[in-house]
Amino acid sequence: MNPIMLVKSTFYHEDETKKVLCDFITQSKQLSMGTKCREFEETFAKWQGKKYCVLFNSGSSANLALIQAALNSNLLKPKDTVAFSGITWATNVMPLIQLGLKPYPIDVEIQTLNCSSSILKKAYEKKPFQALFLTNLLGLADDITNIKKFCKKNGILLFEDNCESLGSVSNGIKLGSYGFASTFSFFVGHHMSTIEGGAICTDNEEFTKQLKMGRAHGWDRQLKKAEQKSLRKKYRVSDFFAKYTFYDLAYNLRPTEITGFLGLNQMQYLDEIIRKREENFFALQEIYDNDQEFYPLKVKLDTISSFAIPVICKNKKVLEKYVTLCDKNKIEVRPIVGGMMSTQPFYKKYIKEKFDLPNSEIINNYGFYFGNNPELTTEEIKYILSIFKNNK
């Protein structure tokens, strides 16, 4: 058997798509942000059944210009207080220290490794919060609609993070179509990959006007010509020096050409990738019924577009145990995602509180993932069966 790795290839239908690449490269006259992008922002907006979207060079810099474009819209402010699930990824919570706001790490299910809304409300009430950066981690959620309502209900603005959720239903709603805004990436580990790539959805027309001029140096180029009129004559800035007048925080993140055109030419199997994710999923479920070394999974979705399969066992023991069968048997497992996030360095460099997130600290200590991916094949899934079913 070869080595089963998190990914097998840089896109799905590798070959055909580096053919058309090269093509549209040598024939292209631009290369550096324009329509291609744009072409792709209308189609995944439509397909993931939002109004809007905006692509960026990256998931990691689409969080960035997440929380940004709120502060310069005045949705936060500075030293409001920003909960974040608390098995997230490093750059869901480095903006909200690099930005002047106050993280606050909210708790997770064990068997859903998502945040719940009975331990959302319970952390409200210890310490309210103004905004909610919920991870859908790894393709799952937990009880997602009633989060949601909780927001609601309390003026939270609620953020989603589905940079590993693409494609999962809950209630007959995409993950990425709960909250006020949610980030996507399309990294090459990824459910879809233009190699390096991300973008920001919302229904809300001027937040995707602040992202627009967040991701490119705080100017109007990228605006509608109404928008870019009314900027220009509230702040006195003729055309001519419009060109260089920037109006707010901002950074580069912009894309490439071949970012849309890759997005473009991916997403004609994007639910062909999360069919197979999903069937990968279920037939992989045996592991659980190990159920004296590992925490069993508990799924409450109507699509689950798996990212990767998680593994928490129950002790350190456990873990190392699988841990050296998964290297000896040559597949590549990870710890999970980027595990607690208040106990990495970059974190207790920063924040001095400190708070009990007792399932999130089970997960980091005694969890790890391999990888689910569309081209995984049967053979592939019956071995990896066998290394967890046979060393029991």
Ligand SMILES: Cc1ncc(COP(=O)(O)O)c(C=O)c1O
Contents of the next structure:
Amino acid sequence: MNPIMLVKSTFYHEDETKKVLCDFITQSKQLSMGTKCREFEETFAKWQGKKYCVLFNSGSSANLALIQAALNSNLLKPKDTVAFSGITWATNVMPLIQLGLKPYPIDVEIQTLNCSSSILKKAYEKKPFQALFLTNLLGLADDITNIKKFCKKNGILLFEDNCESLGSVSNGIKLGSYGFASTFSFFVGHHMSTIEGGAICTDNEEFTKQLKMGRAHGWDRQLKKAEQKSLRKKYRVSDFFAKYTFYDLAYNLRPTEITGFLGLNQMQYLDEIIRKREENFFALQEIYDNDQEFYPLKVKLDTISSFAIPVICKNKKVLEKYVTLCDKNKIEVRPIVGGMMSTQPFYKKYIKEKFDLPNSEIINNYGFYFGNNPELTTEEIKYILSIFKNNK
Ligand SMILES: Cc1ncc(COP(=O)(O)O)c(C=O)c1O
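Complement to the form predicted alone: the form predicted in complex with the ligand:
Below, the chain from earlier opens the complete complex, with every other chain and molecule after it.
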């Protein structure tokens, strides 16, 4: 048996995709952001069920642009408190610190790995917050419908980091369509790969405008004619000087036409990828059967577009046993994604306020995951199950 790595390939249908990519590059006049990116944005927004999509060069860039756009459009004010999921990825939290907001970690449930409305309510009573940057971890979510209701009732701005949950569905709605805006990653190994890439979806036209300006230098070149006209009028800028007028704080986080082309290409397989990931997820659930060593997973979703298979051990000894076992049997394992961000060196360097997150601590200290990808074979799934079952 070949080693079972987290990621098997750069693209789904790799050989075919590489061939059409070569042709595309050879035949294209323009490889900087252009029509392919726009075409992808339209196609992806439609698939996700949102009005607008803005494509970026990574999921981390999307997270940064999201927070910058929220500040630029006064949806957030400097020093506002932004709650975030206790277990998440570094670049979900870093923009909050970088852009002068106050991060507030919220604990997650051990059996769903995600924030629940009951944990959120308690955290809000303890300390109110203006926004929640919720991470949908590993293709999973807790009661996100109630989280949305709670945010609406309390005037909390809800953003979703959906970089790990493309295609999961809760109560008939795709994850990434609950918040005011949500981010996606198309990095290798995620549900859909454009090598590097990311996106933001929203229904809000004004916010989309801010995102497009934040993505490219703060200028108005990607805006609609009417939007350009009104900005130029407001700032008394001629069409000539508008070429180099920078209206607000921004970056260069642009994708290339290669990102757009690959996104469009891989989208033809997206529903199939999600179906396979879900099938694998259910097949691999057998590792939990009659098990005393792990916390059982308890997830209620219509579709589980699984990112990887989490295993939360009851203690350190069990964790060490399974990490060693997987190493020995060539099954690649890692800690649960980024883990508990409030214990990371970058976080402790800047943020001194401490909060108890008992469940996140257990997941961080005793959890691991192994890969789920659409190319896992039945033989490989059987092999993984046998390694877990024969070593109880
Ligand atoms: C939850 C989450 N957010 C953001 C990111 C960043 O995405 P990218 O690697 O495309 O920058 C990741 C990356 O894995 C992630 O897991």
